[in-house]
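Single chain ahead, written as structure tokens, the form predicted alone.
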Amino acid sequence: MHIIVIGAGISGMMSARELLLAGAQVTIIERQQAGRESSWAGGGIISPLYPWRYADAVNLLASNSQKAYPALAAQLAENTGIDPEYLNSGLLILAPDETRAAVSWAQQWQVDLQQLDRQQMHDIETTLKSPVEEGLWLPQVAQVRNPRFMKALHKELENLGANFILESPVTGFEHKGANISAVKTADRHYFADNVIVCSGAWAAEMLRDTMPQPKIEPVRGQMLLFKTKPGTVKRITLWDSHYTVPRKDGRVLFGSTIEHTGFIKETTREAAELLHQCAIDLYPRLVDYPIEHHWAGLRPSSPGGVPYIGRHTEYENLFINAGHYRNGVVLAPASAKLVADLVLGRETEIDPAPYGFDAVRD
């Protein structure tokens, strides 16, 4: 069976690499770079940010999916010389008036949930200067380096026979029936059994042509980085809409805004002043340390973060998986699994209902 992927973010080459270890041939067409949008621009954090505001479509995907990171990792590092620095750093987040809620979520979901005093907080991140008086600590709440476990999956990719077509934006698709009989670039047609479209913010545009279309826009978040010495921060850090991220090698990643302009990626000063304030409102020791980094990422959004996943209901040969919004890393493992199930005809480990193209999303 040839299958293509359209889009080499963390969707389509997670969802490329389940259908190659099934014996698939695969077929990656990308509008630019492999893992260069927001795979790449996002905190690489393995968890929902607040994930108790989510429904239990996302919940059950990230379950599954950070149960499979520790060992994808690893692998990925094996089998490729890339280290994807898997760490696990803990998720601090300060947000006392969603207590009940957490805890509520912490018992349905039996994951390890724990309520901190100000001196328990700064006994767990010495260095934050907290604005509340208590604290939820996620103790078992890890991350990756997303831009190098983007280079180590499409290394193992490319080892393991993937056909990367790069800098080749798709333009559209050929149709036979209820088939898409080719996909269309700018010089050439290319013929598979099946499509998967993995394009992110620009899957919506994708599937322009067709009814009916998921409701996935973009999201533009910028983010900033900081060059620290290690140790200077150690743990994921969530307050309000913001991050804090420490790398192994000491440097800490401050993230993000959430702003509406389509498909504009430029950063802006307005936006840099804002989240360097931010930060050393919460690490003052942050004022010492330049700013080695800013840029601008698009997020898929999707109502109520539900990706699609799944076959589309006009074609019987086109499925999608995109959409993740914030949680595109986490969600990612589960996700291509569940995709690649509904491709080649296995049965699925998850009820795919709640994230077809009909499904309800609040």
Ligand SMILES: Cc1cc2nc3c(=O)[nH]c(=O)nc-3n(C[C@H](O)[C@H](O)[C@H](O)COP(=O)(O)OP(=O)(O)OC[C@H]3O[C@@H](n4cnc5c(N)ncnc54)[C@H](O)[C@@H]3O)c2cc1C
Given for the second form:
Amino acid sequence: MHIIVIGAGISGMMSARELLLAGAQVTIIERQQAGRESSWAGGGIISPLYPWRYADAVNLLASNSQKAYPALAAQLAENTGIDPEYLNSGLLILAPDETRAAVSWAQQWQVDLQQLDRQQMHDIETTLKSPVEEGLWLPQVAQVRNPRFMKALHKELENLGANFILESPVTGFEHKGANISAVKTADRHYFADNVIVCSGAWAAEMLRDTMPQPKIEPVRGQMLLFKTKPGTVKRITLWDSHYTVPRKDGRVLFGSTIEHTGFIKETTREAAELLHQCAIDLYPRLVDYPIEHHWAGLRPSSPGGVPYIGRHTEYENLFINAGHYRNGVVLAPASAKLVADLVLGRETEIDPAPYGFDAVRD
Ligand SMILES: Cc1cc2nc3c(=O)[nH]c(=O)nc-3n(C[C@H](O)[C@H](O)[C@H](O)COP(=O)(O)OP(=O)(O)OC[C@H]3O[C@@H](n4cnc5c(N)ncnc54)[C@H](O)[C@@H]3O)c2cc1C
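Right, the form predicted alone is done; let's see the coordinates for the form predicted together with the named molecule.
Zooming out: every chain and molecule, the one shown earlier first.
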């Protein structure tokens, strides 16, 4: 079976990997270089932020993916020589008002969640200046370093025999009855048995001539990278919509903004100032370190953050794996497995209904 995957972000490349490992032939068509959009820009936290705020459909994908990540990261490092820097740094959430919901979520999903007082928070993170008296500590939460993860995935797919068509924007489809007969770029038509749209924030635009359309929209997120000495920040810490992610080499990511600015991906000085102030409020020692990088990415938002994973209702050989909003990294392995199962006609491990085009979302 030959499958065209449109978009070489984490959703597209992980879907392609599942299909290649199952023996399928895969062509990936990407508008630019592989893994340079939202999947490159993100924080790489292998957990939804405030997971209890999400529907079971999101938590189920997250839970299955979290189990898959350690082996996946190890395989990528071994197969490609590029270490995606899977690191268990734990997640400390400063949201005392949400303790009850958090505890009940942790029981449902059998997650190790501990309630910490100020002294206990200080014990695990000495440089934190917590604005609240209590914290929720998830010691099992890990992270990956996005650019490295994307590079490793790209190389893994090349090793597995994927055919990458880079710097080739898909411009549309040709239809024959209830089938997509060709995927069009500026200079060529590509043919395959099945097509999967994995174009992130651009997925709805890509499917503009089909009905129904997924409700996927871009939401800009800006990030700062502090060039910090190792040990300055040790934990992923979440306060309101802001968080730190300490990388393996000591650098500290600070994110992020949530901005409805359409497809405009530019960074702004206001956001840099706001993020910088929030960062030093939480970790005063960060004031001593320079900002090495400031960037933005476009998250593919969907109602309730429930991704679209499944077969299009109008076209039999058209599938989608997109709309993971703030959780595309953590949800990637299980989402890829689900879409691959559906494309290959295998029995699915999880019920695909909540992710369908016509599923009711919040
Ligand atoms: C600031 C920020 C922080 C984040 N932090 C986290 C986090 O900590 N944990 C987490 O799980 N998630 C996080 N996310 C969300 C996560 O990054 C996204 O949900 C995920 O990357 C989406 O992956 P994707 O492959 O669907 O989309 P993308 O990575 O955007 O990939 C889509 C690809 O499709 C291509 N494409 C678009 N149009 C066309 C076309 N016409 N033809 C060909 N190719 C096309 C694009 O060029 C792109 O490469 C964050 C996102 C941002 C922006």
